[in-house]
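The chain below stands alone and is given as structure tokens, in the form predicted alone.
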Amino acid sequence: MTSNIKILKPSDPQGSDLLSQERARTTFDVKKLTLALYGSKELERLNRILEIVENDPVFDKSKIYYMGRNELFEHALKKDKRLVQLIKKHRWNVEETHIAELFLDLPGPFGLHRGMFIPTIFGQGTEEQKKKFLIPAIKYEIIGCYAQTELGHGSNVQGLETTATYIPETDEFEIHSPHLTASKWWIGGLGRTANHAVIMAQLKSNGKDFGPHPFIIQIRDMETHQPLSGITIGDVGPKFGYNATDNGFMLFDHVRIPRSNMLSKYSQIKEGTGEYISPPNDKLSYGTMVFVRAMIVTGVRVALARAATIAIRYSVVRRQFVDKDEPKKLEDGRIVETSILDYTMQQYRLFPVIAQAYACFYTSKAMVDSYLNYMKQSSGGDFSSLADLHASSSGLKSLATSMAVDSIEDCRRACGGHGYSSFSGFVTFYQNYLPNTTWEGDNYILTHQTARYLFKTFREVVSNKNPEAYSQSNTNPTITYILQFLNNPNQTCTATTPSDFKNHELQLRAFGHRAAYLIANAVDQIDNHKKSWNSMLIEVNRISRAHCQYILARNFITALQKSHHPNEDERLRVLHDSPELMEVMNSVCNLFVLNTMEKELGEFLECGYITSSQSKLIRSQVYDLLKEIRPNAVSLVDAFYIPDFMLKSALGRYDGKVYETMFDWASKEPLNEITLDVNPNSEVLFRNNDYKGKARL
């Protein structure tokens, strides 16, 4: 390289100049938004812990774009053990180590120990099975995995291959493979990390099948770490993404466990008679997957405010064009190029991912209090909000993350080619993001679950067969938009002008009206025409994604209403405090909301509540609400403070420098060190003495 590159810079403006003037231009104080999003003891917490880990070199991420799969696993193994290194000393708890994980950004293979092995145990091992699994787990004297999806099945658990029979002779399982599709697939630490796993396997007990039911079995030497007389195990290869992780398969051949390895605090069976004891609620395990749901928003919230940073922050860097109606000049008078923020189509592209994350932020708070209160109801043996909430937090899991996918590409394409290079900061952030639509249930298999209870809802409502169903309605969001419509479902909306959409009470009649019209028309076509279920199922995705809509405006809107309580929270209290805040949050939540109405403007249309010139309104205030936006766009990012550690970005730096970071990154590039013979006659490749023994053909 030559000499003179370290003393070149970007033409002018720079773009630590660039985004200081833009931060300038800011109409609210960012340290309060983001007071208002975190509150100050998870502020305390994020910087405590970003010290620690920025600050460690074993976390170093400057080689890792250019590492190959080998070098990747072995630096998450590195990771990983350093991870549990400083748990043990700053005495971590669950949440603590999660914002490591966060900032850390890179799956590893001790990963599902943590968030699937340990959990299970915790939620459904005795007393007994917490003693002999969980406390050395948490100790990490064993490390396992959570072994359910198979080669043939993964959304119909009930269809898994992989037995577990009862043996009452020796008060055994016998777990067993009976096919290649019985594999156990995809599982996250297998391949060669974990030595313990829980599997899901068929329970079987004097003939009868009583379904899937969790097991733990130690699959690897405790010393040598190799596999098991009876089972195979591998990894599955390389994958789109993930690549730092293990997942792998493995076969059972007639392996036998004890008894008192099939987790049991809720089912059993008896020793030596093989009776099974059935669970006291067979839905019991529904709490724990609101939780699981509840998380994975709030990873959505992440994602989206991630993706939005990087775009925004390089959309003010990067110029290009001239603008003829309104040059840009720089101080001296020269004109220059236009930021691309300033032209309409990219604002429209990346202001709708920032009001997205805003609502997934509200919407994740939400369900985590509702998972709490629940927990709480439960204690009492009260299950009546259960149905609920599991339906809502299945649909959410899956709108929210179709939606996080599809914003994070959004945002990449808006950084044009550029956004290609892995030193975007996107793509491998796209790669492992990417299965969060399929794990923890495929996100088109999960609208069926929320459908079918927003279908049994409306039926009771109808037939008032249900009388507790009207007394909840004050507390349950769904019951009361279905009561709306019933009583008026020719309703229409009253708007006349653009700034009427700015309404949220109208807002959300819009939303609960086409929500119950879909689910009504649905209800009918079933009932009444006799529609098979897998007739309806565009149908059934289309209600589940307009009643998860609805629950997103909702919340973003509540969140917004002032409390007078005198125990309010704290993010709420601040936010509320604000005039400014509240200014620039309204207009980011009817962003989000008339966004969506604009994209799902069929639906609207269909149900009858808003007519083809309103239609026009709404649009019309869409592009008003990107004017108000546009000079807080920096900011609003800058309030998710996501730090330069975590975005990977030489695109999303906070300081402006892309250009220096993108170049300084090629610059490592351990191909450039490498001299080639081109030459077609010569059997040598590369001419280095020092690389690869001067490789030949």
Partner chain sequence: MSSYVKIPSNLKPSDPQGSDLLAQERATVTFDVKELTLFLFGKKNLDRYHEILRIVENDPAFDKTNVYFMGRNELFKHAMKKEKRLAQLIKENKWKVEDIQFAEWLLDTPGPFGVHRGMFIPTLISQGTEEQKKEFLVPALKYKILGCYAQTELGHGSNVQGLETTATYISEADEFEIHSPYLTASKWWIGGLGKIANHAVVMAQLKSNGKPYGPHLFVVQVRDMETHQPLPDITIGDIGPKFGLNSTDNGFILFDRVRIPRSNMLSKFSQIKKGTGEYINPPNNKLLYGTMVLVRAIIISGVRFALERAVTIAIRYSAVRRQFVDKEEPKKLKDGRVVETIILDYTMQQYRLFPVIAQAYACFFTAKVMIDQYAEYTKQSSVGNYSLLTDLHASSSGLKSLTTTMAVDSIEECRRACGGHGYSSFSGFVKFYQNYLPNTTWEGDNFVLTQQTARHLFKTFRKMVLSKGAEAYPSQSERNQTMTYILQYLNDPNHTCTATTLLDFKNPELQLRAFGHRAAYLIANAVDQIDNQKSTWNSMLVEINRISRAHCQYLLVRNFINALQNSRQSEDEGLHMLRDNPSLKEVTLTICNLFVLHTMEKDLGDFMECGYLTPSQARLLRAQIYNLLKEIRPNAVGLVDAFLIPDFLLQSAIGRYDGKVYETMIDWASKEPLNGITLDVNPDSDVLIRNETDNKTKAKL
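Next, give the form predicted in complex with the partner chain, keeping in mind that what was shown is the form predicted alone.
What comes next is one chain alone, with no partners or other molecules.
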């Protein structure tokens, strides 16, 4: 690099000045909004853990974007080992470990040991099994994975091909992969790391099939770390993302394990006779699924916040074209190009993502609250809220994660060419986020569960066979909107001006009416026109989306309503006590609701709820809301409090030094150490001692 680069600056105005100007125009206290999002306890935790991980040399991220797969994997293993040491040292609990993982942002080979192996033994193991496996697992003396998905089966767990056959003579199970498609596949941490696995296999005893059950198996030698005999293991190869994790495959050739290795808290095989003892009802495991999905929706909120933070900050610093109707000037009067955030199209692309992030904040909070509430009720034997919770959480996981991947990608593209650079901070982030649409229930399949429940509820409400349903109508939002629809199926929207669409009751009515209309239609098709389930799948998907959009809108609106509860949650209290915060959050809520409506305008029109002239009012209200939000855009993303350490983005840095960072990071690209031979007739590609540079990579 020649010397003049060091003295070169970006042309004026500087990114840092532009961002300070934005921060100066904010109408609310950013710190207060951050507090309203996280609460003081969580905030203290975030700060404390960030301080530790940010300053640990093992977690240095400066070379990550340049790493090939092997190097990245090695780096991730190092990170995972260091994290284990820190967990011990600081006695981090599950939540604290989770925060550290969030900041480290490098899903590594030990992730599934903590995230699935340990919780499964915890949830499904007997006391003896916990002693034998859980204790060494917690000490990392054994490292495990969770092997369910196979090469040929993902969504249909009942169709798994791996078998576990009880052999009474030796009181053992024989684990076997009868086909190539029976190979376990995609198993995180299995490829190179785990020495133990919980595997799902079809239980067979006395010639009878009992369906998939979990078994614990040692798979690698504790000394040599080689696969045990009869077991074939490998990494499944490169992926779109997650390349720091060793997703693996595994085949069993008649491998024997003791009977006591079947995880037997709920069901078991009796010694010698091979008699099967059935589990009690599986409501407990459904409860856990609700919680896992609440966590995924929380993850959506963080992902959206992260994407919007990068895109909004960069859009302030990036200037392109002069808006001739409203040219921007420097203090000395020079006309400069307009920040791209000032273009309405850019606002229209990005502000809804901010709004989605806040919407997911309140829905994940509501989901966690409902889960805790359910746990309390269920311990007293009341499982009545489970069906609704489970159905809604399935659809919400589907809707929110699909929304997240779309919005992350929108934000990336809104950063133009530089969004395509790994230095944007979008590339590995997006790549690693993508599987959320597939794991923990494929986003399309999941909607079946939601719709099935909605159809059932609808039929019950119609035939009034379930009086209990009505008694719940205050708490069960589904029944509320179905009842409203049944009472007045031809109801139409009363709005006559754009600002009528800011009325929260009207908004909720719209979403409820549309969902109920779709449900009513589908139930009619199935019950009266004898439509097959398969022929209804497209409608099923629309219905789940409509229902879950209603829930998102409702949770956001409810959070903004002042409660007079003396024990109100600290976060809500901070929000409700601040008129400036309430004002800006109200705009954000309205934008979320109306932008969602606008995207699905066809459905709101199709059900006859709004007219074509009302749809024009919605659009014009959306445009007004963009203007309302504009002065607060940067502060709304600052409030998310996503640290630069996590963003790893040249474009989205807090200080706005976009171009300086792009240059600095580009200068470190290892390819820049190599000199080529470009003569097409020469077989030399990289010249002389450049190979050294390469070998180092």
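Numbering follows the first chain given and starts at 1. In this text, the rigid core denotes the largest set of C-alpha atoms whose superposition between the two forms falls within 1.5 Å. The structure presented is a predicted model; accordingly, all values stated were derived computationally and were not measured.
Does residue 683 show a Cα shift reaching 2 Å between these two forms after rigid-core superposition?
Yes, its C-alpha moves 2 Å or more.
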